[in-house]
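Take a look at this single chain, the form predicted alone, given in structure tokens.
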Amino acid sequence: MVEPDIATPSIDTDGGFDFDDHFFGLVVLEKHDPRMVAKVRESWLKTRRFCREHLVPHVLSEDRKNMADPQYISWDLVRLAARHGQLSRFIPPFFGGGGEGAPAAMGPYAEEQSAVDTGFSGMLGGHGLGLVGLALTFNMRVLQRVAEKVVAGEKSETPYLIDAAITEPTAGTDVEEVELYPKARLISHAKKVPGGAILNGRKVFISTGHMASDHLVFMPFDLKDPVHDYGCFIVPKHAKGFSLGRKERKMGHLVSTVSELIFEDCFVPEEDIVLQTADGSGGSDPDRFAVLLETVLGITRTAVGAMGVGNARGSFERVLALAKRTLHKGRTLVNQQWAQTLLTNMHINVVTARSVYLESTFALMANLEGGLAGPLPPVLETALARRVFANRWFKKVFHSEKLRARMLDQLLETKPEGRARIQFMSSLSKVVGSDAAMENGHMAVEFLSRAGVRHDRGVEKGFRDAKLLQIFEGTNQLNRLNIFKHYLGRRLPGVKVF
């Protein structure tokens, strides 16, 4: 077998992947909502160009730097993302962002990034999780402040990122299901004090932790009743009483830092308490916490499914690139039936898993009440809207607790059956996508034989990156139980899952 030149790109860059060939549901939807699908096409094409033209040259070199030095942080990739508007793409235009937040754009965006570098997608995903978690508190005062920092940071050499801190050393999977909270061994807690709150405890496995300027922290006020007496806080990286602990050593996703956050009598002023239920602010509906948690997970698990598809497609494209150039017995591998069969099986995994994350996206769009999953009205994408939202008189109304309460009530209007559909489809997206990534990674390494474990081919990196997708946002085992609970379980009276 004759191997191709090492200098040859390790991913298929011939441009064979086409929107109309792979997103049939969106092509059909285009007839009914041309404006939204046009935004999805534009977002997908912009992502593809950025990844293929600007990200590809750095993927393997940044991975090697992180392997050589576990304390290394890929700031160059953060700045690259900022220069190309990747940190503010889904921030609404009236906050100065790119306004690419069409719901159906999330999956294709995550897939395209992950096909080139799943770790890079995970890095931006940690930042995105912080923005999603903050957005769903509907604290428009803090959300606008953070969004404007993100936009301003993209124009500087010190980009602004945010993360979301939920997981604790003794409570991981337990904090992703409301029914498991009473069993979770929570240690971190908040205490109300004059002028704010005091935080104590630790958060672990926090994506983008060492990169974030601000941390969105979730902690209960009452450890005996964490579901109904909790708080959400913004903690700046230089806050007194806050410090960064270890940067986790991982097998994959090396450019995405995973961090330990330490809180020792960390004071959070009143204006940085984003949401709380201890004194009644933020509402007292007993389902509020469950709805917020389920909505966040519905979005993020769908995105992880799309990341899995991207990773699986990346393995496929890397194998295809080598198969087109590698000779065996006088013919390129791509002209041999055994190779064609394996490539087809890899492609089947990609197409199958993609259909699931797209269905999960449509489940979000169909079942979230109050227009929360719909596109923005065109008037909100104008320069005039940007000026209006910057007006201090308008801010008084926009930032009011009355408007916020109405937005939270809209989210709570999501019907139980709608919430269940979002839950089982998002978990299905996560399981199917991440399992497809692992299977394709395994096939890619075996297909390339000795070349499959060479770092310069990119295949072994994709395989390493795939494993984490089965673990975070709830292990695949937990998500399988979640699928049973919200699909089969709700039709089987008396059956309990957790």
The other form holds:
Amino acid sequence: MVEPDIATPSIDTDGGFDFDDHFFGLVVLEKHDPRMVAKVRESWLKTRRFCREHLVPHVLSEDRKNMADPQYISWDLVRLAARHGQLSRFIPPFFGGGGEGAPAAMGPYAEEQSAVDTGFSGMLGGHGLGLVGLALTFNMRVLQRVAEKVVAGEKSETPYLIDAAITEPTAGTDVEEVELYPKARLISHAKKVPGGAILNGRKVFISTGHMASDHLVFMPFDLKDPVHDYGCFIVPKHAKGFSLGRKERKMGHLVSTVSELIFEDCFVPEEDIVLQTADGSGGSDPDRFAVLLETVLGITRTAVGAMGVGNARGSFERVLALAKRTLHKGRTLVNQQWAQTLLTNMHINVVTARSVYLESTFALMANLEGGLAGPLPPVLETALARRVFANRWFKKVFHSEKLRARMLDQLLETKPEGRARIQFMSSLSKVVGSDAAMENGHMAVEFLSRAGVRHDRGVEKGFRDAKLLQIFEGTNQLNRLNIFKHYLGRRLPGVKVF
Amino acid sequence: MTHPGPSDLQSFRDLARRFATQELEPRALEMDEYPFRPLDRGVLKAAREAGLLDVMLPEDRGGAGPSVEAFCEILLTLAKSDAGFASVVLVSTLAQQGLIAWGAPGLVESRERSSLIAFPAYDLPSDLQRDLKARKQGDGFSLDGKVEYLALAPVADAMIVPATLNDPDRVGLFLVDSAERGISIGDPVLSLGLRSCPVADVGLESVKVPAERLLCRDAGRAFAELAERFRPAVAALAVGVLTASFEAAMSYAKQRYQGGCMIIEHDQVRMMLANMAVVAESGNALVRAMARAVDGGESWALPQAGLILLTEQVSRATTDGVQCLGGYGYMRDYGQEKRMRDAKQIESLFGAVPLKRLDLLTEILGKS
Ligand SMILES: Cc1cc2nc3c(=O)[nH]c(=O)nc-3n(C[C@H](O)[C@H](O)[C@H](O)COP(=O)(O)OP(=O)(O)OC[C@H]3O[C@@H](n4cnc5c(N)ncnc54)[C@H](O)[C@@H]3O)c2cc1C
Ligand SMILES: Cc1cc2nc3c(=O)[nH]c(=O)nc-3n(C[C@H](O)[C@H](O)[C@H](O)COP(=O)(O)OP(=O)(O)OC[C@H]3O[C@@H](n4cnc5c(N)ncnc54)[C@H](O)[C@@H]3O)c2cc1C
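Just the form predicted alone so far, so send over the form predicted in complex with its partner chain.
Following is the full complex, with the preceding chain placed first.
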């Protein structure tokens, strides 16, 4: 084969990818809710422009730098993201953010990002996981504080990011499923002390870890009964008793640092205890932790599915770009039936997986109580709203435990069948999307051979990045069991999954 | 062709195992850092001293004879510890055997064991790259153009390269010294896997080559014949990697506690392991059958079919090998992700998988 020099995705290498060619469900929905879909379109286009005009030039060079030097951290990329408002996009405008938080925008956004650089998407994903986790505690005091720091940080040379630390050295799968917590060998725990809490233990594989200014840390107060007395904490990177452990070396997602977090008698003042499920700090349902965990995972697994679709599409685009210019026995590959069919098979994986993440998004919107379904009312997007939210008296009410309890209760009102739907659909999104990514990665490398395995063509990176998607946010094994549990298990009396 | 007896095979296995455990195992992760860390010349030297680079030479020239089966035994064992270095042995043996098959006797004797020779091992035999052109000049040739992704180019003293002769449809193979004027060897190419087997793009500008360095005028046929003999060897690399991935996954699964038990107790983990065992067990047998078919001169479809089946299956199975270790599998320190990358890179030896399939059918059609 005669190969062309390089394949970098650009705005015109993806076969004229267009919103109206790919999001039919949303196009239909536009007739009923033009404002919401207009927001999705706008967010999608913005992501697309950012990624293809600003991110593309750095994708391979940053990947390579991280490979060459295990201690390297892609601060330039963080700053690039910050300059383009990528860290605050989903923060509501009344906190000064981009206000693109409509759930329907999340998938197309993650897909676009991952099509260009799945690792970059993972890097912002750690930050996003932190924000989602924090938002769902409904601790408006901390949320507003963090949101304002993110917004302010975007204008500085040291952008402010957070992460979310759940996984422990001895508990990975076990902290992804409420029913497994009692069996888990957890080591990290919090202890209530006057004026706050003391944390001890270790967290591993925490995305964005070395980049984060504050860490959102999840650990139980009671190791014997972790589910019913669980805590969530903000730990600043310079906190006493806190230290960063190793920065992991991994196969892909190289721009996304993944870190070990170490807690040795780390004191957290009262105001940084974001949530304690058993002290009546909002709601009174013993199921509080389960709903919190499930809702976070429902959102993030849907997003990982979209990342998978993006990764699968990135492989497809890069193969297409090379196939257009590669000669085999005197003819371009795109002119050969086997290649056309292989490209179609890759495309089929993309389109089928996309419809699953969109359905999962709709499952969230249809079943989640608590006003997470649509865009904000227009009045909340005004400058006036922003001033009001900055007002001291307003904050008093907005940050009150009473309001928080109401919002948590609303989330807890999500019906069991609604919760189940969110669970099996988001796990489906995650499994189907990540499997599509891995399969397309395999096909892309096989298709191109020499060009497929060399770093400078960009295809092998997609293959390395794809693998993580089958592992994090619950392995695909765990997610398959979760689909069974929530779709079939609940209809089969006497059947136990975990 | 010679058939090694069971005791010969055992001695090859012992030689390879000793080398793998003493030289490769302790360094495999470091050697995987290439090109960000220099190549370990000590390992190369040790391999040469152990005779691993000359195993296929005739017995009267210090080798063990041209048994593909014996060679596969060696590669299976080496690849378990480091498929990258195992492919150094493969590529240099390919070049050596090519030289012996095509070269003039004088040239062969002076060259066959001198040092490493680079070889376009990632080319599809039926469609060699042709960006290099040879023009007749005086008694010899002048070469202009480039050779892409030439295995061992960064470390070899000489290279075997395909170049089109007068008629662009005719490709010849040339032996060229790396130090020849007009040759520029690019930076080592960073690749998905087999990183300890260095690769580079090579540019040639008016490089003078004497006539006897044109090894053959019908590279398509010559290369295909050579590749046919070495397909079992590529499959052996793949099966070696998978065996190591399987063993690592098994031992991890027996020690990792999750979900109330060791994860080996979970059916989904068992299914992944079982699938790896299916490929590893049948793969071992298939590689031997392929090698015997080649050694017995009754090769054709089996080696190509086996190569496609095994490289494809192994690349899938090593992906599951990572999955069995969860997040730890994705980390460099466990070596499991390297096996997944190596396996995928092995698939690209001798060209793209779908084209290998089409070539197999062409071959079957031609014979039926
Ligand atoms: C790059 C990266 C980034 C990450 N980012 C974050 C982050 O930001 N925050 C965070 O908290 N965590 C993060 N994680 C952790 C991630 O969520 C875990 O790795 C994942 O949940 C798997 O856990 P584990 O690695 O401990 O694997 P294990 O749970 O040990 O799994 C090992 C194998 O056993 C199987 N297995 C385990 N239990 C069962 C069971 N009950 N039934 C069947 N099979 C089972 C698994 O499927 C897997 O194949 C990250 C991980 C990686 C690799
Ligand atoms: C149960 C049944 C019910 C049917 N009902 C009806 C009916 O009600 N009305 C009606 O009109 N017809 C009907 N058909 C016919 C059906 O539409 C045809 O069988 C079908 O279009 C395939 O045509 P073929 O059988 O001639 O196969 P062929 O066209 O001969 O195809 C043979 C193989 O070659 C492949 N092939 C052919 N051309 C190409 C190409 N250009 N490129 C690549 N691959 C190619 C095909 O994919 C296939 O694998 C029916 C068939 C069946 C089996």
